[in-house]
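What follows is a single chain, given as structure tokens, in the form predicted alone.
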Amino acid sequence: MSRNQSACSRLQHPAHGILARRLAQSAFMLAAIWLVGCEREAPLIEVEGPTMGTYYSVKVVNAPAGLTAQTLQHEVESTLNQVISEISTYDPNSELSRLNRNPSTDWIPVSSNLFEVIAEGQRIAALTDGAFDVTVGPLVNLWGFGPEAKTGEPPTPEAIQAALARVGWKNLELRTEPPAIRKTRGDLYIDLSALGEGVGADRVSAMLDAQGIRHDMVAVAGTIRAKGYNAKGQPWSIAIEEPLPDQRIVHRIVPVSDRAISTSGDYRNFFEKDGKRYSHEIDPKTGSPIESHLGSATVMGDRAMVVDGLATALMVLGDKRGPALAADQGLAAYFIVRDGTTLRGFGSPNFGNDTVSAIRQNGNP
């Protein structure tokens, strides 16, 4: 779907999603692009559509002469399809799927693009002492949140222990020149879904940069990268949603300009059994879905891939260790915690400062 838009805009949801079905159900974590009022607006092209098992949304202000919605949509989808061909576990022919099937424990050459994503995952793993782990794939699949069909049943303790034996970020070694990885076990299985939507947003944003586009918003699932201003000459306004499984209520509006922002939560992708909810957020140390009062974590930073992974990591760390890490590392993070039946939101010390620094003097794009 594509359209040109220049009239006054109301609250509307960008197309959301993540790599594969996990991301499809957790779409809408970042709820809306909010453009209000009826001041003079610059020309806006908007395209949206399905990708990675879910949806994307791209808005471009003051597009270069000759750029049509149809051309923009083709280029956006070509860029996202390239990401899928590299890092998807749902595409059996992707580079990552072929890597996962390779039983070798010797150095395996990989593309620079795939290496970059795995390396970022390893960096976040080290930062979080393994709370974030790209080798968590066997557990994700076991609990029914991966490419395999969902069972709606918790796995047995024996099955969890067997999958845990294949998990551990320190079982993966990286070599920069030439790019290569080495597994200490041939059955190591890498899952980059927690970075995938950010990779997609970064790649599309870079493609727009190459065309001289300076004012745009790219949303892939719960991860958004925004540059410049919206059609009113103001920072893009992103709504953080309240972590409610059956409602969509705006909790807070965050102005974003020349930044990326990502939200991870436990309230969209889950299943229930015998009155207990099991989230898609898996703790790689216990082998089970997280149990925490933390409903969602939002991170703002320079790169979509980075904030995407960090938001997931903070969710796994929970309502105590997550905010502590954000404060210690100077992350711009916002947390929504469940206190009984009420929701309490608070930012890290740098969240407010980062938000303010991202806003420049308003002006027409």
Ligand code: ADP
The other form holds:
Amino acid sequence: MSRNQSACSRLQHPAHGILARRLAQSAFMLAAIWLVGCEREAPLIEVEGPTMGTYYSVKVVNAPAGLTAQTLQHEVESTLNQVISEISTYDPNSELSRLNRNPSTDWIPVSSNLFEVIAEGQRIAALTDGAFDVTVGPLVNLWGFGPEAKTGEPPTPEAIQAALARVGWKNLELRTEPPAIRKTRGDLYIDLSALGEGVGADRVSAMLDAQGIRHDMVAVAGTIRAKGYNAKGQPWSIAIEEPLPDQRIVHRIVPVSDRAISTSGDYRNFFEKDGKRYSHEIDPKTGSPIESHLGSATVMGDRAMVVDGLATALMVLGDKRGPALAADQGLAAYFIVRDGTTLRGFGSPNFGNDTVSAIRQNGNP
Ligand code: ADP
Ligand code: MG
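Alongside the form predicted alone that was just displayed, please also present the structure of the form predicted in complex with this ligand.
In what comes next, the whole complex appears, and the chain from above leads the way.
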């Protein structure tokens, strides 16, 4: 789907029409909403479509002469498909899937692109004392959040123990020159889904950069990278939603320019059994979905891959250790915690500095 537009409307979601409906119904959610006024606007090209089991949306302001929506869409999709062919566990032929099937415990050479993502995963694992762990894949799959269809049932304790035995980020060694990894267990299975949307957003953003584009916004589900300004010449307005299943209510709008922002939550991808919600974020210590009062965690920073991973990491750490790590590391993070029936949002000490003029919607400063 694509269009050229100079739309004049009050509040726009990144995807409209059929895509917007499918997006709202799907387990995934774009966190981006932007306000478009009725003043004179710069020319805008927008494309959107499905990717990585979710949706992407790209907006380009003041595109170079000759760039059509069709061309842009083709370039965006081939860039995202390239990322999928490198790091997706959903593509059985991807480099990562082949690596996961390789039972060798010797050094295995990997592409520099795949290496970079695994290395970022290991950096976040060290930072979070293993709360974030890219070897969590067997548990993700066991709980029905991987490439195979959801089971809708919690697995047995025995199955959880068996999968846990295969998990542990320290079972994975990295070597930079030339890029290679070594598994201490042949059945190690790496899952980079917590970083994938960010990798996609970074890569599309770099592709646009290379074409001399200076004002654009790239969203892959809840991970966004924005450059320059929107069609009104203002920072892109990104919405953090209330962490509520089946509802899209704006909690707070954050202006974003030359930054990346990512939200992870427990309110879109989960299943319920006997009145209990099981989320897709797994605690590698227990082998089970996280249980905490934290509804969502948002992180801002320079690179989408990094903030995507960190947002997931803060979710796994939960409502106490998440904010503590964010303060300790000077992250710009925003948390929404469930206090009984109310939702309470608060930023890390550096969040205010990063967003400067973050405003609350609905007149609640
Ligand atoms: P979303 O797809 O909602 O944007 P995230 O970026 O938060 O989600 O990533 C969630 C995915 O990360 C899960 O579906 C799973 O594949 C993977 N994952 C789950 N738990 C962990 C964990 N503890 N460490 C690293 N990755 C995880
Ligand atoms: Mg993530």
